[in-house]
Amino acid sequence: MFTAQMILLASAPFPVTARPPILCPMTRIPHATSGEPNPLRTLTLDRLRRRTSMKWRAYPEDVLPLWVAEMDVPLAEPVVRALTDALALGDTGYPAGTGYAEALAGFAEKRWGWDGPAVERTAIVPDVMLGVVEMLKLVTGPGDPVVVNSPVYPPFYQFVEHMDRRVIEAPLGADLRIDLDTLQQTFRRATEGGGRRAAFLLCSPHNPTGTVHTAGELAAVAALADRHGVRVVTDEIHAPITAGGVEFVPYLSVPGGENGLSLMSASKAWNLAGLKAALAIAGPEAAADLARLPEEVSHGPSHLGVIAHSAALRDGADWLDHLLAGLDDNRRLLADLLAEHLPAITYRPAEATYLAWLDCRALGLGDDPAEVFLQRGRVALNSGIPFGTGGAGHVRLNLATSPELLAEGVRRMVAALD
């Protein structure tokens, strides 16, 4: 066990240049206690700076990036092996077959005790958000309302509005969980007057709060949706990333979820965002809807993406378990650091995802504290404003990095206030 006192934060910013920052000679980061490799402790800052993806190239090199959902980890060995073998064979054509769906079905049964993702009720889609768009096209029409629980992943707004649907917010409660009364009122408002179809775009686990919806909550959602004639489409991309002792519940597994549509992917859990592939899954009563998916949608996923995601789900469970243990350590570390050095920030360690939702309103930094932390502290966090109602005054921090860089991020936030 460790406390925030184990890390001493200096007063002036350190440049993020060639190697992991040394906070001071007395800094002590606790070593992993499991005896197993922690992917978050593997890569040096020098190696990370060689990456050309968004996380590491969107800001100048003096900025520490703790924002977009990329993890500072090496690829799981089974994924590397599968991709290397495919490249050696020149196997870089179009995706085919049911290997991805079979790998997900095996993972879901072992991990969640769920035999729901039947291969015949799945379809490969380019990625989760494009899959969301295609599912919403199946169950709604132009101008129809789509309900979301704000604050929520900003592309929910962007993609839904771009496809000519209307976003209606049903804000989370003060406990950052689904407020069923608010949801019922919003469903009623979305469907009043008749003549319109409506959908509920559910984020499960929820991004940015990391809330894991319980079986009871999901069953209540399904009952409300049935009562008001609302179709549920669920983004479950973060499903494999849960904190210790927390169980993820697939929406399609709860009573009433049979006519739902789900999107799943190995993208977030194994850091495969650049290898595009996802699966759309239909509940038994939504199979006919999924059967109407245009055939050309299956042309969008990357064949190498399908290979990588299948390998992760099939053979990457050990790597994932080591990652989850490291994320648990980082959640505790962040909680201790904030309690010691930034006690005005409210932080509830998430039940899932590798994201931290920080309420900074008590700091008096206005609606966009992320901008203050960036300009004064040279640390990049996600602004809460694009997450919709409830996002102002908040930031989202990506804690899928080394403990050293996480501690440096907090030190920079402190420096921004000085």
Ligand SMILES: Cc1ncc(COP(=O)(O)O)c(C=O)c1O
Second form
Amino acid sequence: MFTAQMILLASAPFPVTARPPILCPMTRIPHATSGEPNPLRTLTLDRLRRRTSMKWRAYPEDVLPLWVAEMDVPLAEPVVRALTDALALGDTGYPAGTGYAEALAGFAEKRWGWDGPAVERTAIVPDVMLGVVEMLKLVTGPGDPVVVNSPVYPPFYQFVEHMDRRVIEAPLGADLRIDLDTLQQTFRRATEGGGRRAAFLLCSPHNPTGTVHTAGELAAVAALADRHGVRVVTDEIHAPITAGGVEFVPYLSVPGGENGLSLMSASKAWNLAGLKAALAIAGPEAAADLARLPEEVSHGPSHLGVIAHSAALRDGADWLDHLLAGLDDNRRLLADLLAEHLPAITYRPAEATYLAWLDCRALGLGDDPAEVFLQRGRVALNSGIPFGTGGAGHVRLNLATSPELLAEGVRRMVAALD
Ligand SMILES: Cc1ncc(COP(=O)(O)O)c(C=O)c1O
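How about the form predicted together with this ligand, since we already have the form predicted alone?
What follows is the entire complex, opening with the chain shown before.
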């Protein structure tokens, strides 16, 4: 395991006046190795920079990208095998069958002891966000309110507003957990006057804070939603990425969750965002809603996406476990580095996701510290502002990278303040 001390002892600080180098001279990235158990320690920076995806192309080469939710990992071997076989066969037509849903059902049973995602109550959708839009269309109409727990994944605002629904915020509490009193008041506000169909778009686990909602919290949410006639749509894309000792609870598995609609996908946990596919799952009492999903939605997902996601869920559990161990190490490393070098930043290692939500308000950098870290430190983090109420003064850091690049990112943040 890498410790903060090992990495920093091996590294020289930046010269204060110069732009931070792309890597500190003494920080070494391990060469690519096959069979490396921690997928986060497999790829060299040179190799990563050859990628053409958003994470690596949005900023100039002297910027270290620790922002959008892509991981610096190679593909899991079962996924590579499934895709390679498909390409060799020319199996590049339209998706068919229930293989993705069956793979998710098997994974859910083994990992969460949940036999809930019954194949007949699932539908393949193009990706999680388009799935969210389709589920919200099933249970709300134009102008209807959609409640979200801010700060939250920015597309929750953009996509919902684009589909002509009204976003209403129910901010998380100071402990970054759902504040049930606030949620109740917000449900009341969203439904007062009647005549409107309201929904709650739950992020579980929560992006950006990594909060994993407990069974008790989710049951309380379901009871509140039932009392106010609010339908729950839950985005569970980060469900497989839990920290050691933390248990994810599917919303549809809790009492009262039976009329919920969930979106799940292998895309975050196995880094498959470029291979479009996700699953919508209806609780038993929402089956009739899902049955109204227009046929054309099934034209969006890609057959190769379905093949890749199915292989990941069916055969990718060992790879995932190595990843999760590596993320546990990285959370500890980040906590140590920040405590030592940037103690004014408040960081609670997350219970899930590979995202770190950093409260930088005590640094006195204003509402958008990410801009300062980018301009002066050449490290790209997500600004907290688009995450809504509670986001100003915060940054989101993606720690799904090697320990060396993570340490380099912190060093650049330190350099930005010198
Ligand atoms: C909470 C959440 N939902 C959805 C997405 C996007 O998923 P997709 O690419 O399947 O739409 C992300 C991506 O980071 C996310 O964090």
